[in-house]
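First comes one chain, alone, set out as structure tokens in the form predicted alone.
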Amino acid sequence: MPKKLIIDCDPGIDDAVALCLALFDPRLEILAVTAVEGNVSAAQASVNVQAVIDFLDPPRSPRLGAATPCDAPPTADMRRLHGDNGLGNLDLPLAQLHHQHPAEKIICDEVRAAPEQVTILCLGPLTNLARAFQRDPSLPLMLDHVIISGGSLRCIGNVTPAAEFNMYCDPQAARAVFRSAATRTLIPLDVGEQVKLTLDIIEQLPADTTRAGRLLRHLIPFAFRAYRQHMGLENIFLQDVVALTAALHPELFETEEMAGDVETVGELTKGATIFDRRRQPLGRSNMAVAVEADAVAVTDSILRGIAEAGRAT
């Protein structure tokens, strides 16, 4: 039976690639895709989600949830890595925006319709999930699993010296989710960066005669150029695609139970994820945290997903 999945995302190149793979994976039933402010504004995130899904035209259309602005809008500017619109400046055709409900309402509706069966894959800031939990306090115990892309095990960030982007954007929401009763697994930045994708991936993308190929052959080369220009790297990391792989193949990841929290107010450490790894931690563990990935097997899984998306489109 396919895994029931809600994808909460802030597209973003790696979010868009993850959507491309997930929408055509027969092992997944994508119930909804909800937009969240992060890499781009709330309005742009909602547009990007619909534009990517409309362009790919999957066999089963998920429900869409619209993003609403964060209480404290993100201050990090990600245009250098994702382009002005989040999709590498790709101008996708877009019909008039469908009437969309707020993302947190869609999450609550879908989880309540299938209690203890739904996994939520969070690829952006945790704003929507925290709001859903506030809207329906019983929701955390009704979920099957939450998989979170974000945080940093070693407290080495990618938007500040200490903070990973998704946690930095809405640390209060991240803390609320970390402290909730939901069963969760964190795929931190450290593990996502173990999976280094090199230029030869471009040769393995689907032909541009397919919808997936046209999308990926724009997004992935843009990412390589941005990483080289702004970070001096010849490889790219697709953190959110790694998190999707963790939902499909948890056996490819080594995890440890840990007590984790998020710093919400530090002048230098806002958004830092802190884990009590002492021999005798004071708090109980509250999540599974990936500490190692089988990088070769994860890369192979990603390439198979890309090929399947090409065949399906």
Contents of the next structure:
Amino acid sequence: MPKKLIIDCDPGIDDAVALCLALFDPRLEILAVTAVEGNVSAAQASVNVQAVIDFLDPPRSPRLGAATPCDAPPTADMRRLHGDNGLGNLDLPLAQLHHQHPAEKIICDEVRAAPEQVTILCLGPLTNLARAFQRDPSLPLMLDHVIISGGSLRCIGNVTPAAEFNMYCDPQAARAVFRSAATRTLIPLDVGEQVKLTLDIIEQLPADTTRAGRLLRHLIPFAFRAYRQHMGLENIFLQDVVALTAALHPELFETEEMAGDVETVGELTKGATIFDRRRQPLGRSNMAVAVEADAVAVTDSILRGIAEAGRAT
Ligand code: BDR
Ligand code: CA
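Right, and the form predicted in complex with beta-D-ribofuranose of this protein, after the form predicted alone?
In what comes next, the whole complex appears, and the chain from above leads the way.
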């Protein structure tokens, strides 16, 4: 039976690539895709989610959930890596924005409709999931699993020296999710970055006679150019695609149970994820944290997903 999945995302190049793979993976039933403010504004995130899905035209249409702005809007700017519109400045046609319910309502509805069967894959700030938990306090225990893309195990950030972007944008929401009763797995940045994708993957992208090929042949080369120009790197990381792979292939990740929390106020450390790794931690462990990825096998799985999306479109 396919795994019932909700994808909460802030497209974002790596979010859009993850969507492209997930929508055509027969092992997944994508119940809903919900947008969250992060890489781009709430309005742009909602447009991007619909535009990517409309363009790819998957066999089953997931429900869509709209982003609404975060209470304390993110101050980090990721446009240099994702382009002004989050999709490497690709102008996807959008016939008309469908009426969408707020993301947190869609999450609550879908989980309540299939209690203990739904996994939510969070690829952006945790605003929507925290709001869903606030709206329905019984929700954490009704979820099968939450997989979170972000945080940093070794406290090396990408938006500040200490904080990873998704945690930094809405640290209060991240803390609420970390402290909830939901069963969680965290795929932190330093594990996502073990999977370095090199230029040769461009040759393996589907032809641009396919819809997935047209999308990926824009997004992925844009990412290579941005990583070279702004970070001096010849490779790219697709953090959110690695997190999707963890939903499909948990066996490719070594995890450890840890007590994790998020710093919400620190002048230098706001958004840092803190894990109590002392010999005798005070708190009980509250999540499985990936500590290693089998980078070769994860890359293979991503390439297979890309090829499948090409065949299906
Ligand atoms: C995360 O930040 C975003 O820019 C990416 O989409 C990913 O979710 C990596 O820190
Ligand atoms: Ca993201």
